[in-house]
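As a starting point, one isolated chain is supplied in structure tokens, in the form predicted alone.
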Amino acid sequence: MSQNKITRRDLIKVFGASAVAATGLFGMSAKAYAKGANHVVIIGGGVGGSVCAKYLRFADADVKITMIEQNPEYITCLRSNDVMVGYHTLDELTFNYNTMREKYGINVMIDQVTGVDYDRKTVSTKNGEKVQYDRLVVSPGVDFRFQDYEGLSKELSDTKIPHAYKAGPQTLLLQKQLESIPQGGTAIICPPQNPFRCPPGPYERASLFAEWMQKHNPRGKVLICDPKDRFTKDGPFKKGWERLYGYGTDNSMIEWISGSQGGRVVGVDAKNMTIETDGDDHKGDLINIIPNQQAGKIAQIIGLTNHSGWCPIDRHTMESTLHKDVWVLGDSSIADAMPKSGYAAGSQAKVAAQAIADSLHGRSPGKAIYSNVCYSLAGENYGVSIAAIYEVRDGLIKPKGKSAGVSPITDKPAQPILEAVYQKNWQREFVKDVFS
């Protein structure tokens, strides 16, 4: 396909092709490694870390791989909004590392990394382990800037004002709070400033909350207080809100206050369930502040971030520009036009896996091509999507050709219904690519 003929539709058709192609390459159980085998250590067992481990095995059957993850199971943020309205359970989004161990021969350590000695190429853990590496991969996710909001703290997020932007106990807490809103009450959702994990996430959440209220609390309302004037997929999202929730009318279930209208949140009064914005104070029965974000804490501790709070990388390989033989994947990396999404992390992990294998065998890395596909729900049967292929151009990661785009807005009633169906297939195939 030529550059100018790559379209968003082409990408959506082939987004799962890499997973299918790779499935038959290896069916290996745990193996013994020859003395002196190259050792790649991966910090973090989320999407980026797990995909990198799996695809590194595809790229090099003999390399020794150790993945260090502090939790024995991983809960995907993908589709966690569905849990809050009863479309999924957390159990359905929870995966273990048995396949990594048994099928791909990866040593999985359940431990917490406390430091890295780059001179000695050693990773230290909370349990006192010292793990030597030849190449290091760090996939640390995100951390939250609670300090940007007066009155907000991690403790408050864990108990009364959950962000629920890492799937787990806070997901269930927010679900319980939604179900407890009195008739005619208000749920306030406060998205963060760019950049942040899963750009469509807060707006999908607002949509599903509104749909839940239609069924259970028809006089209820969702208020979005946003520091931004635009958001990802805002065109198709707002069209969905018009069709489903009366957006733009006096009876709309969703109200969106943009940054230029005074939507930026600066503080919260948890006792009185009130937020303070640039424009006004708003009282809610549920307050969901999704804080501004930065690179995951371990990336900060081990010195992989710069002044921006994120991790600079070589765009061709995902290798850190601050430390040699270290690769940084996913949400924490500075990847320009690529969103901070699970699919993007998986795409970056595949590029990094091949680059690492090339570096271990003295080969020059190939040309990096990245991709992202993301489906969201404006309602259970109303899907919207965004997709793009990315290349490194003029020193930055940019969309390739005409590949980038969002769901077109048409009058065809079947289109958003089909996109909701595609969303379910996309989710199923994506998690298979990561954990199977």
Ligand SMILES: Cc1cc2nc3c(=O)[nH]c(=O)nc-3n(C[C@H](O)[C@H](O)[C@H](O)COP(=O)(O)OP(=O)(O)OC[C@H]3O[C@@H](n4cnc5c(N)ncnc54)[C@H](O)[C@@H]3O)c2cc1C
Contents of the next structure:
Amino acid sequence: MSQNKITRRDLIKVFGASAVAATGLFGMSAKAYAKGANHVVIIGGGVGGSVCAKYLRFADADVKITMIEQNPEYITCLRSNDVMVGYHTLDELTFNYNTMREKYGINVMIDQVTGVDYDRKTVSTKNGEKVQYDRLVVSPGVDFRFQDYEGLSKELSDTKIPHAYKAGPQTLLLQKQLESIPQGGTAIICPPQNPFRCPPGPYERASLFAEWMQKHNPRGKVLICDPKDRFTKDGPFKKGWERLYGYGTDNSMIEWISGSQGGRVVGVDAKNMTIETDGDDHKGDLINIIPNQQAGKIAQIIGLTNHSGWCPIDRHTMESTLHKDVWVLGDSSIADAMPKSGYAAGSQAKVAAQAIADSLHGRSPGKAIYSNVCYSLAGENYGVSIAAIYEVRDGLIKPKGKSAGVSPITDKPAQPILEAVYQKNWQREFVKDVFS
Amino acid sequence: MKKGLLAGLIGLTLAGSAMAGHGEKPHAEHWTNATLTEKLAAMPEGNIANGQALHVQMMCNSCHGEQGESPSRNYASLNGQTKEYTMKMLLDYRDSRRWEDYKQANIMVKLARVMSDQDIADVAAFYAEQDMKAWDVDYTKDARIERLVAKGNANIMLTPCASCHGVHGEGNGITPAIAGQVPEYFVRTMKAYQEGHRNNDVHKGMSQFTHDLSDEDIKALANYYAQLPGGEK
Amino acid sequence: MKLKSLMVAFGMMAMALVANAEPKQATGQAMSWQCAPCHGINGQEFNEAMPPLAGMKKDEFVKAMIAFREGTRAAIIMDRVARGFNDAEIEAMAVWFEKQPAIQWENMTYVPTAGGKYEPK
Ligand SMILES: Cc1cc2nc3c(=O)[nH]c(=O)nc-3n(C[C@H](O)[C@H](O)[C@H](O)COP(=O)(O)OP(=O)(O)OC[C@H]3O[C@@H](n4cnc5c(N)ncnc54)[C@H](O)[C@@H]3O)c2cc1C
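With the form predicted alone done, generate the form predicted together with the ligand in the same format.
Once more the chain from above appears, this time first in line as the rest of the complex follows.
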């Protein structure tokens, strides 16, 4: 059966088969599905969507779950920075949906959602399917605002000025560009304005580029042109840069131009490989503009965003405040103090899964507890982290107790080494929590 | 000391992917009795106080506990270990002789690589100075296992554990103390010997005794040794 | 008889009241799910960095969490996590984790396939 052309009959077949496959685990049966089982439809099989599907299965063995994802495989952004410097292959970061189907009895449709009819509670897709839902979950990631930069476009990002902020071909393009920088050349990285996915991502990338250059292009330089004056974990990051790349000295391999120093990029001249900023123009041998972001396109199309470009939600459950029986997870949602990270998306997905199960069974939702931990590398053996537990207070998601904290800056040399190993262990556990 | 460690750390990072944890395993020469004896004899004298400071400075305490008594099922206990065995292990991690591939020794390999011979001797002296402690397990006297420990089993050519590890499991020289060892770690490392994941022992001096043990035997041995310190004897 | 049904009715009313009030605490399971990205699904992971929580004795769990929170047990990350929880929440998670079956740490070996996958030997 071709994955791209699922007919209605196939759909039932898939349902039947997956239900049988999962019977052993969750005591479901094909019959239980056939008669009036609740149907939850999930748009997006990324981190938020997949975790929600799986934990919804834990919370409710009988509910029918359909996940609609436009790509047959998912490449995690997590650790995609490592791919550019050869510490990982894209292959190692690629996952399919077989486990979702076989172990958890989730019907995964490979198709693109094009619209939602809220009155009829129906999702429509590019291949012309109409799927009815009782509850809808939307976790489509982010959309890039190329229009904020003169001369930038999606086409340019695919060919010459990659953002590589969605793992895939652009990751490999950027890797090739890094390797092609002439000796003593410059890589320019332009992080976006807040809020954006993976707040430490651009700075980790700068670190790994500098480390790569130490080995392969020792006179090379990484220039960060930032619209902001601060960034996440900037304390431990800068300490790491001082220790590893001479940051703050004349020979530093990393230079960071903050917003108030005129670091904001306003345009790019791809032919001359030059960026225009609030301050000077800069010429680079590699230009990595990571554009400003907003909620995934489908969330905009189906009216889940507000004036901010992101999706407002009920903080206790992650349910949209704009449409009933619709949940928005992950990068697209407005989750206040929580960063737009994979960990956060998974955390929200678990809260939502429980809330959806509760709502289907007429129970009132429990108190919401969220969490986030982000590990980043300032070097292959130099990890920095940030961790927090969250709760809803005064109507906003805020750190709970005294849990929020970044890696302490200590003179303990083992701390960053350990955090780098923990990062690897964490990444393995995390993708298991999402996909196995 | 701090400075030296930091320089080591930066050197490590610079050396880069050749040392990457997920890359190919570097090949170190296996010890022979002669090379090992020679190396251990050449190790500097350990300083207990410096060892204790390093134990904190290097954050060994975050896994192995304040005095080396593991607070968790996850990590090995180091308290009461012989100096020679601890030194051998850290050298083995440093040179990748003990490298149990995935998920196991990566941390120890990376940490040992920023430790000098002096650092290694110091922590070894510190652990040797600590008392062994019994691990809290349900152990009911198991005559078969206690005979295996004390008398071995001639049928499967099993030398008694006690003949090498001591009657109280207290160890001797490069033969480790195993009394009070964390049972989950004990089981795992015995399985690792058995299946060939762990092969840093000299001339298979330990792994040869694991081949004919059943999983049940190993579990029972782990429980027996875990409760041994201060227990009946 | 009458008294009894009255009490039942009263009990049900009380329950309804509780159900409608803003929940004071998340369930042990809901909180424990948040630990899975490090400690594995149901806390069952066992690896060099992340200790398993499944099957951990309740008292030991509580003792460990409080020690992390108070800063009396050295930690790389758990101090920052534990500071987010009060005693009652820790207790609720302890009860939940104690019931999860523990899985012994598996010895794995690196198989250098194209995808660089790790397989049990
Ligand atoms: C370089 C980089 C490094 C990162 N590192 C980390 C890290 O170390 N730790 C961490 O926690 N996070 C990290 N992140 C962030 C993390 O990847 C995201 O926060 C996370 O993926 C968000 O999950 P999501 O479900 O919101 O979106 P996604 O995971 O992006 O999933 C969205 C899915 O929806 C699908 N989709 C979109 N529209 C449609 C449609 N119309 N129809 C069908 N399907 C659709 C997409 O194809 C996609 O699969 C990193 C990100 C980057 C860019």
